[in-house]
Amino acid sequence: MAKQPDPSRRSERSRQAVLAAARELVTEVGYAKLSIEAIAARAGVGKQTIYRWWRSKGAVVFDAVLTLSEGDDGMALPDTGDIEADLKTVMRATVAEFADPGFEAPIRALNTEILQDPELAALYREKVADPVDEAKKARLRSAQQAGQIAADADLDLALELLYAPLYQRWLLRSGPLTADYADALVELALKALRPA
């Protein structure tokens, strides 16, 4: 007797599919010119099966983007006992996604629909940047456990003083993002967070 084929593993497949065509479209052709057609098409898939899963091409393009931390162990940032050289892997590592075209064109994607799109930025704040600031937040208070960050320091604008600048000029390409960028910055920031 033949096996019937499990129609739940279809449906992953055919996830998987559209997740990759999305982020392969978004960085050939961009955010503006990408079309749930042309997603559907490349994923081989009809558009109901994207508008069954997804509500916009920028729902797509979300997921997309959170797939590509899909894997990742946990949230943790490094905890070495010095907060410099773990600021230092943790930003030299965000200059470098910033910088990988195959990242950086989705999270430019999800940045302009996030700008029009206040549920899915409500949704990326609750999904994304929230778990990963608190991540941050807990190496920080850890450092100022340890006397390497004032007590007093307020842990959401020290993470505003380190990645607000990298983040505006990864937005406006106003520099180059490399290792010594994000070496400048922790040093800058820690200049400012260290005890008096």
Second form
4 protein chains.
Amino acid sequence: MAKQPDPSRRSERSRQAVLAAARELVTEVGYAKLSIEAIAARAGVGKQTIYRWWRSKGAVVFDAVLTLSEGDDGMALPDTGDIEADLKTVMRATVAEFADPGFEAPIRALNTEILQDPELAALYREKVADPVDEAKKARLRSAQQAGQIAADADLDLALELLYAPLYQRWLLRSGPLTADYADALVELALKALRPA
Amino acid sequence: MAKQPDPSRRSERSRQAVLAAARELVTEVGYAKLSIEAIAARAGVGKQTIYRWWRSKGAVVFDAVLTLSEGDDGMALPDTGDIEADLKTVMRATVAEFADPGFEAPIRALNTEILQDPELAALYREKVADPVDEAKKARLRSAQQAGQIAADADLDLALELLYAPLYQRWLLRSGPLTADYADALVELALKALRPA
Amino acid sequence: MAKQPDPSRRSERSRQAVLAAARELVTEVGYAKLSIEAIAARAGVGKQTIYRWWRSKGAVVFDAVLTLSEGDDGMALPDTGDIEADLKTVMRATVAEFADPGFEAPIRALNTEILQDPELAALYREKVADPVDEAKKARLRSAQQAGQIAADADLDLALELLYAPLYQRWLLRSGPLTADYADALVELALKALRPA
Amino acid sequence: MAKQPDPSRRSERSRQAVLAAARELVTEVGYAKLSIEAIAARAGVGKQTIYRWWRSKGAVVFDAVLTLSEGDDGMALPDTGDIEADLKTVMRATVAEFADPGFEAPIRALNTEILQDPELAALYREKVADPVDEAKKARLRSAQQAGQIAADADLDLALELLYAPLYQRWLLRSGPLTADYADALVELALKALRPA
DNA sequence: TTCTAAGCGAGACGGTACGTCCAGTCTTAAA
DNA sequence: TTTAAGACTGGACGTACCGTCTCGCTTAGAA
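The form predicted in complex with a further copy of the same chain, contrasted with the form predicted on its own above:
Every component of the complex follows; first up is the chain already shown.
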């Protein structure tokens, strides 16, 4: 059986250096041309240290991207009482984030990796997607109680209706990503969700 | 200046062999572990023959996947006069396709490549996405004329509302892809699109 | 200045374990594939303990081999009064030693190391070769006094004439190493050494 | 079964560059610190090109050293009619060669490798040692016919008596290697070989 | 019909990166 | 303070592919 490393002896300095190097290099050269060797060199770390703590290039990038959004964990969506206004706020913010190459490149890399690696995808859902989705559904539930959304709406499907078009447009670059687009999307999707 | 190969002398036999090998190997080992060398070996073809006619691994897979859907080109969506029924038919068919690993693997590979390569993405939109979208929009327009969809609806956005949730669920494996799901999605999205 | 370890606090148990492990591993995997790490693991010893007390892999093997021949130190050659018979006895014994893989492998390893490392070679001559040669020369001197060897013979050269052919044959595996060979060699070399 | 490379397509330029680099590096850094990677870099050659044509570092050095002595193949020893004078000529030349670091380092490396690798040792005997020994024995035979060496002398043993002391002294650096030493060795060994 | 120029299968080439092993140093906890 | 344990940086290993570059060998038209 393979020997397991002892996490209590892990060098925090090395961990940080690797994640920082990964983030920088993804932005600089793109995910496809990213190499473990380059990360190690940039981080001033032996390759073995990377292989000891991460099982693949994808796993490193995954962790690197997670540290970007650390602190967002306990995030709650705005709740002004107006679901439409609140959703527009959130969607416009998302659009803005995607416009920043410093965020865009690593997140695109993460998505590429998730597409090909179901195990990583599951981890992503567990650590990132599910908590965020839960927060979003909490806001929708609040809107249901306020009578702004149909009481019998399937909130998972509602979430997809609201967010999937934006995600797809970004991922496939199939159209402009603007604040106007965010607004139009929210307005249209809400039509489907309002009480009869 | 670089010499251009003469397409009239191209070996059709080699072309077919390469595309078939690419399709098989994508299914067998996945896109990430796919190598030009392996494709050449499997196809019984020199590496140079691949490099002569395709500019990258992505381009080969791109072509390989296109040949899968060849013949769908002039495809028109069913038009029974009932937009809801017709959309459900189409969406259920899409769900079924994604369940077949022989289709799923190459198409996923294609999406991975498109994510990282804007040039390939543009080609994909031009050759595949746009024609298909145009056919779908034609059906929606017909529904508008029949008064089943609001006359002022933005058809591009409508398309996204209908298809993006399905696409996202498949790509991220974020939920089950069933006929019921297709139906529910169509019903919900249409609520947003019907005349006021 | 580098800190010197205090030999009085050295663990004899660790020292023995390291030397034993080195001897075993040289025999099992050969000198070239021998690693400090493997010696430490086999000996149940930290790597640092080895680096603290030996300056190189060669030095460990050197010590390991020395312990093999410990006790031979004050060795005197047999002196029956018949130089030819006595030399044959000694040479046949040497031949027999070389046939035992438990001796052969470490000694070959030692020779390999000595070839490349003049410092180790000097240490070897001082600790091992010179005392042994002195004992041999003592026996030759006794033969000179008995008139069996020319009074003006150069004993260093005489030693080489007697032993180098055997050594070379073993080292290069350039011919069979048998008791007969030992006898023939002694007889021939003695022809050169007898009084005129 | 492993694929065999086709020697007819081998690049002579690469072969020469690798051997030259190996020779240079052995002299510069020594055999122990010699790395395939460094040879490849110095030769401006891919590592695979080395691994394709040689099975180990030792094999490269072996070939590199062989090219040093290429042309000596059909070498015949001098035959002036005086075996003592001729042997002294040859032995003094050998001593001189060993004094040249450009020869000494690679040849020492070769010997180190041969010690550890019986397969290489066999190849060495076949390609180098045996032909040379045959030439030497031819000269000894000629001396036998001239009555300068006993008719019943074992020429293999005679060769060892003459050359092994020199070889051992060089290999173990156990004494000075001078023209005087060569002369003394020849004189002493010949005493054992002359007719009774 | 022969010539010639292209594409072809094959595979060697200079390289980059892989994932592994080990060297030699450093840190921790136990004795 | 020494020790066993083992994480660390770093360098080399031997392998897999990259994309380029010859090789001979078909296989067309053009001469």
